[in-house]
Each structure stands twice: as structure tokens, then as C-alpha cells.
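This document starts with one chain, in the form predicted on its own, laid out as C-alpha cells.
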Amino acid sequence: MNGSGAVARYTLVELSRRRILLVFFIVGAVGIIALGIGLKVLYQVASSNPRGFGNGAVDPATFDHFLELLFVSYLFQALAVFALLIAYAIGMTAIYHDLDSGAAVSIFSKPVSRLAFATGKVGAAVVGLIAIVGLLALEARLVMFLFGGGLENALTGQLIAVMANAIVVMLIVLSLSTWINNILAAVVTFIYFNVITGIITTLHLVADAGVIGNTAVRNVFDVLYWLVPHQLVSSAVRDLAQAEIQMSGGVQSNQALASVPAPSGPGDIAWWVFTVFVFAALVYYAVRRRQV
């Protein structure tokens, strides 16, 4: 445990010196502020003109809620992108740089086991990811005060889902970067997690919707679906859709909600936990088998 803690502290210090993480954080922080203030100023100017928005038929409270919906919709997309960028950056550097620079040799010469090394690296990587993305989310929560609030729970749920998906990506990159070049590890992870897994998930959803009538084909997609990581989905998207439907008077609510992904259930969450353990174990296996 002492060895894991020492490796984790050392890794966090090293991550704090990575300029790429600082760049991602600064770009994300500035982007969130610019998005919030820009939308507020733009639509305040439009609302000051009686003919600028709905010919003056929209009351100020509804107008502010519309602004918050628009801001949060863009914010969810931005958080997902930056969380993945940070996950890739940490996964590409946390272990690879120690192996590439030879620092791992001096670490293993001390009373630090491979298990302690892998545990400390994974722990520090997760903490670093949560800290950076959490700060961006905290800033986003403060910017939401510009619009009166009301969607805080949606932001919290989306943040948890985004972090959970980013942790899986980061663990895959960490394990691959122990064996191959870190850039190639990121490319392979992107193809596996975003392309292959995305295609299988889409086909599974299409099969469940009844578009594919062949039972055998549906069973094949069901099996494939439970062989790949599942990207967790929060209730935030559905919450936003319901809020938009309420603003529009509830027209065609059932049809609109039918096209919105349902939040992940207990089975998907349990599968995510299992996936995290599997890929964390792969990180340890890769470190143990790596000749240093």
C-alpha cells in the first residue's frame, strides 16, 4: 500500500507538469465561459427587440429557460469531448513516459512491486481525470447561474456518465501504451471504443427496436453487445427532451421521447464495473509482463 501511494503521488506530480493537460483545461474553461456569456449576450440583445424572438410572444421566464436548455445541450457535448481528450492524454503519458524514459527501472529497483506500480498509476490517473473534469463541471455549474438554474441534476447525471466512460477509455490506453507506442495506443483505442463498440451498440438498438426480424441475427447482436464496453447514458438527455417538449406545449411527446436514449439500467452499470476491473487487470498484466 505504501508503494502504491508513493507511485500515485509521484504520478500526480508528473501529470500536473504535463502541458497538454493544462492546455486542455484552459481551452475547456475558456470555452465554457465564452459559450455561456456569448449565448446570454446574444439572446439578451435579441429579446430586447420585441420582434427579435417570437414576435414578443415568449415571456422572460420561458426565454431564460430556453437559454439554459441551449447552453446545457452544448455543455454536455463539450464536457464529453474534453473528458475524452483528457482521458487519452493521461492514458498516453501516465505509464508510457516512465517506461520510455527509463524511470521505471529506478522505481522497480526500490521495494515497489509491479502490482503496487500498476495500482498507483491507475489510481493517480483516475484521480487526475476526476479532478480536471470536475473543475470544468464546477465552472459550468457556476455559469448556469446566468440562466436562473433548474437543470443542475441533469448536469450532475451527465457528469457522472461522462467520467465513467472516460475512465474506461483511459484504462484501455494505459494498458496498450505499455506494449506499443502511445500514439498508436490512442488510435487503436479510438477505433475499438468509438467505432467498433459504437457500431455494435447501434446494431443492438436497431435489433431491439424490431427493425431486424430474424431472431438468430438479433441473438448474435445481443451476444456481441455483451462482449464490448457499454457507454453509460444518464437521464440528462431525456430530461432535456422533456423540458423542450413542455416548452412546445407537449406536442407529440410520446413520439419525441421514443427516439431519446433511455438512461443506463442496473445491468449496464454492473457491466461497466466489471469492464473497469477487467481493463485495470489488463494494465497490471501488461506492466507485469513488460521487460524493464
Second form
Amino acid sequence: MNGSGAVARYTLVELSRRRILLVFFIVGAVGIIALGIGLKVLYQVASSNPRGFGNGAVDPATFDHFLELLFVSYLFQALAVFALLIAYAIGMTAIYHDLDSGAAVSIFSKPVSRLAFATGKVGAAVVGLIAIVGLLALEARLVMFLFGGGLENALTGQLIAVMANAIVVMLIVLSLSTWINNILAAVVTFIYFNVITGIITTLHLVADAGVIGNTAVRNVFDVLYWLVPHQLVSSAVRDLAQAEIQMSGGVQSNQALASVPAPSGPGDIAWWVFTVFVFAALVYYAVRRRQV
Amino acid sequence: MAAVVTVQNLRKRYRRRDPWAVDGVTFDLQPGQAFGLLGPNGAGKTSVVKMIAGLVRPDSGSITLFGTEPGNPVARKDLGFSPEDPDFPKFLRASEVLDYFASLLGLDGAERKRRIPETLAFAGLDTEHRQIRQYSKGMKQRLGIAQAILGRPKLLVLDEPTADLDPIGRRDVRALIERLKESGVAILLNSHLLSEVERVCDTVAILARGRVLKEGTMAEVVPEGSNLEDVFVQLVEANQPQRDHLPSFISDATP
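If the one shown is the form predicted on its own, what is the structure of the form predicted in complex with its partner chain?
What follows is the entire complex, opening with the chain shown before.
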């Protein structure tokens, strides 16, 4: 498509020079290192205690594994938070600033179609997000060497889920910021994706677990669930919970695991693909309608 | 000779309750012709040129740009547009902006290498390495004109091109317009600087409240012994409500 490559290339150049993304990246990178080193230091201090852990009840290897689980658990949360922050930052700036500053006037007067412009912007935004979160994940993977092996694959699965969810958020902000102020777009997206969708997903999970007996209410949540984007979940979350439960004695593991979201199935993944197409189309529609 | 741009009975308003920003504007522009679009603030001049550049959709009427409608990217291949108050992606440098736009224009690598330094030198930005966010209004205006001529257009639309320029910049723009005109490029000039329009334009249209009040060659619009400014002021004042020129707290003040 004529021009989309140039739009993508220079959008990436712009993103690489935006301080807010650099700040999020640095805070994320420092945070992950601090988390890893902090837990390792905790382990060293604890293992130097001749009485051992938990009055000798837990051996050093188990404690090391526990720390690794703790690190991975925090890491998942940190990655998800930073991926979302970066998605919001990119979504709020990639198209909005061109429209707001008047740069779009010069760009749209060139022989570039609105479709090529939207494709270039969305492409650059996705590549930018994957690059930044990917770098944080790579750093996290290196920090994991401090704890030995075992959960590296879990990180990969979770990273893909985190990025997939962040892409949806970014596309929603991108499309809304073409219509309205970018801060308002971020607030609306947060309410829609993190609050409304979160509530519907949780209630659907509760309904699925049989807590809600009324079939009609369950059906309502079933319908609502398929009207909102689904946050993808990797098997890592459940594996991690299972490992933690096993370590703590494995008591009532099935009941405890019921509250942990199950890994996303093919239906959820297909729904995610559909959602991405819908929101990308919405970005194009908004760009196409926009008069500058 | 086929008209470069044909505008017929163009109408536009931005909200249903608003008055028409552009109301029945009709004109055409031939190759090598310099057409001046004049009018007071809010007359609808910028709306007209934005519709020609495919940036704003008309409510009714038609525009033909190089034989097709301006929404078609192909129609804009030979269009150079320097907007009023131009801006660019603020984290890029001038050379990057021109490279970006050259890519959108479909210029190959060799052509980009040749044109970009020359265009930057023309705009006086060849030694400027700061990002656009650090540019003054005048520097942005220079870059706005530079990007408009980068594709060697057959129609150059200049919306208040000299508003923020220093006298040397104004002289350069005048020379540019005259040189392009000689080479057959059609020029559409929006400007408040009537002396400038009088110097470079062959035909003019005076707009007020979206309507064309008078249109014709410079000789038809400006009678002998008069000048464009007098004609403009008379026409515009006759078509708008009378108003006191100074607020009473200024005019009534005793020294």
C-alpha cells in the first residue's frame, strides 16, 4: 500500500524519541532488575541463617523455588502493568498528535490514502509495543537466570497473552483518540476495557463455576461475555497458582484453582483476532471520516 | 487547455446550525495561472483550499482536481499544499519530514537525495538540525513551503504563505511564485497581503461570508486609478454590518 511504509517508519522514529515511552521503559527495566536482585538478596540473607527457613521446615531448594515463583508472579504483574502503560502511551500519541498539531494537514494533502495512513500507524504502534515489551521480557528472562530454570516457558506464554491484551487496549485508544481528546480516550478505554470488561469477565467466570444458579442470569452473562473483548490468559497463571498451592501443602487445590482464570481456549483466541480486526477497522473508519 | 482545478457551486458548513462557511463558490484555474483568493477573516478561504486539497468534504457542489475528485490520492500527486499555520510531526527533523513526504510522493532514493538538500537550502533550513518542536512559527512556515514544492507540483496552493515570514522570506516566496508561474504551474494564493496578491496574481476572487463578491482579472477587479486594497475594503464593508472601529473606552478617552 503506497505510503503506509513511510508512515510506519516515521511513526516509529517519533515513538523512539518520545520521553514518556523512554520513562516507562526505564522504570520497567529498573523495576524488573530490582525485583530479581531484591528477591535474590532475600534468599542469600535467609539461607545464611543457620536455623534455615520456617524453623527448618522448608529446605533451601524449596525456598529457592518459592522465590522463583514469587519473582515470576510479580514479573507477570509488572509486565502486564507496563505493557498496558505503554499501550496507553502509544495509543494516545501515535495518531492524535498528528491530528492535534495540524501535521495531518500536510500529510493528508500528499498522495497517500487514509487506509495507507491508518495501516502505517497501526503497524508502527503494534511493532513499537512489541519491541518495548519484548525488551522488558528479554531482560526479565535474563534476570530469571538468577533463580535457575523451570518457568521460562511460562514467561513466553504469559508475554504473548500480555501483548495480545495490550494490542487491543492500544487499538481502542487509537480509534477513540481520532474522535476525541486523547486523555478522554484513555479514560473511556480504561473504563471499558479494565472496568466493564473486567466485571463482565469475572461475573462470567463466577457464573461458569456454578456460583450463580439462575439460568437466565447465567445466559445474560454469557451474552455479555461475547460482546466485550476477552483478556487472554496463558496457562502460566494457573501453573503458577498450582505450583504455589503444591508448595504450601496442596490443600483444597481444586477449590483454590477454581478462582484462577483458565487458559484462553481457541474460542477466546478467535474472538481476540476478531476484536483486533474490529478495532483496527474502527481506527481506519475514524481516520477516514476525520476532516482536518 | 484542461483546467487544473474546477470548483463548482461549492457549499460547506461545519455544523447544521452554523451559517455557510462556503456558499456557492465557483471558479477554475488554468495551468500557469495565478489566482488570488481574498477575503476578511472567516470569509471561507481556508475552507475552499482545504476542500481542494481533499482535507475537508464539501456538503454540495463539486471539485475536479486534475480530472478527478480530490479524495483520490492520485489527484493529489501533482498538488503542493502549504497550509496556513503549518505543523509537522514534532519529534522529526526538517530533513526527515521532507524524506517522509518524499516517500509519500513516491520519489525514488536518487531523486530524494537530489531534491531534499536543495529544497532545504531554498527554505534556509539546510543547517538546521533541531527537531520541529523547537522551531519558530517562521521556520515552520518555511518548511511548509518547502514540502509543498518538493514534489514539483502542477498546482501549488499557498494558504497565507508569508504570514510569519521575514522580508527576505517574503521576497523568496514571491520569486518562487513567479518562477513557477513561468514554468506553467498554476498557483492558488490565499493572502491578506493585498500588495503581494496584486504583484503576483493574474486573477482574483474576493470572498466574504462564504460568497464570491467579485471575481475577474486584476484589470477587471481593480479600476484604473484605484488599488486592490481600496476595492477590497469597499466591497467587504458594503457586505457586512457597520461597526465602530474603536471601542468607546478608547475613542472616548480624554488625553
